[in-house]
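Shown next as structure tokens: one chain only, the form predicted alone.
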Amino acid sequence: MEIQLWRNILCPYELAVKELVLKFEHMIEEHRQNDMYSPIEQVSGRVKSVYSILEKMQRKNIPMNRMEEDVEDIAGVRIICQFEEDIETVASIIQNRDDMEIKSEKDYLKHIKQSGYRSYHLIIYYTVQTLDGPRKLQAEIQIRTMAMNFWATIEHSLQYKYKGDMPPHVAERLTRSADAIISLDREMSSVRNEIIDAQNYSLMQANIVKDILLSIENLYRVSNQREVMKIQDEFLRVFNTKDIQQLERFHRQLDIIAEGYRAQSVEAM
């Protein structure tokens, strides 16, 4: 195949790569912004090389002409949780998207690959415009812990390096640290709520600090330099408490002094 039908085929799944990273990314934004814990906490993205298609279609016996039929992950996009239980929340989201048809599920929790291999698959049919129309492509979805993505990126180096065919001293301890990566993530839910609480508590003071630094800003247009610097002596006093009820206390007290700026200058119009 020419090198430049190629880049014709590969150019939309790599359209379709960046859109859906896009909007997973978005959702973690939105989360956030919102105040609230995240089921998705990275996303990554890629198109399979020309290398690694050819390979699994000479590895599967698939035709050239049914490249984009049966090779399903084209396409990938990489979901990244804290806990497991994130695990299922992030495929109903996905499940009851407009934009995103799924095609089939795989799922690795519940079934462990015989190497130990834990993830949740999904392919989905998901369209792009291209200029010449709508282009309905498959790609695959994979979605797991940290634990479980550090396993997988070490037993896909090795099964690599041993072209299939790894030592069974290798399997043996690659198998044993996956048993360890299960435990880890048991123990990680087991306190799942605690450290969900402590990350709400610091992304909630995050964003007070910043609304507080907004409102500081624009108080330099309407006052005083010196009447700012003393405002701002008092938020670093307020923030070194690292109370988030304090900070509250003051933005809201940044609020009452804005509002009768705003009010004077109606006045004087």
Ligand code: 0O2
Contents of the next structure:
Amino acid sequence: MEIQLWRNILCPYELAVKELVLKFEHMIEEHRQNDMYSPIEQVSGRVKSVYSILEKMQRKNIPMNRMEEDVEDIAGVRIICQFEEDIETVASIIQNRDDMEIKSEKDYLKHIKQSGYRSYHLIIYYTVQTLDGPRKLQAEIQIRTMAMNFWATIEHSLQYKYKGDMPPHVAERLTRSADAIISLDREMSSVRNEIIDAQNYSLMQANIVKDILLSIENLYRVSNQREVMKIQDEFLRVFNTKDIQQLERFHRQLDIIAEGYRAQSVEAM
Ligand code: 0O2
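Since we've got the form predicted alone here, give me the form predicted in complex with the ligand too.
Expanding to the full complex; the earlier chain stays at the top.
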């Protein structure tokens, strides 16, 4: 197949990966803007390289005319969660979406691979709009914790290095570290609520500070500079207390001041 043809084949997959990553990133943003804990921590995506596609087709005896159906991970998205419990939440978010149709699921959390690999995989159908009209493509979504991802990344590089012929002492270390990762995920899950509370607290604080700064900026347009300077000084004082209740109170006061200016401008009309 000519290079140009590969480009044409892979082009809609590039679009699918970009769109999917954007949608999951937006989900993170939506949670954070609403002061909610996001079950998704990070998302990344890639289109499989031509080398990797050909290697998989050779390994699995896939003929060229079956490539797009049988190589299910030409488009790949990886979702990283903080805690194992989040994986199920993310999977059900995906299952309930109208724009992603589930083809199959593989639960390598319940059925850990021989290698020690753990992750939750979904193969979805996803439609992109191209110049030639809609194209329904397959994409693989891998959902795993940060700890699982750390292990899988290292193991993947070692597999690549040893090309299926891993020395026993390395394989043994990997098995032991896979067990350590299971313990780490369990330990983290046991303090999940405390961690989420702490993260929510700092997220709320960041959101209030963002809103306060926006209010000050708006006041700058309508009030005099001296008053805004005073408000800024007061903001810094409240900010330094690191007390969320004081920040909330200060925010409410700013709302009242802004309301006063709004009323004045209506009267003046
Ligand atoms: P890439 O793009 O290099 O990650 P197969 O390729 O036969 O293993 P299959 O049947 O297509 O897999 O589906 P499966 O088992 O769900 O695996 C698909 C992907 O999961 C792999 O993609 C890996 O990314 C990941 N994976 C599966 N098993 C392991 C494992 O033992 N270790 C690590 N580190 N990752 C694994 P590819 O094909 O390797 O491509």
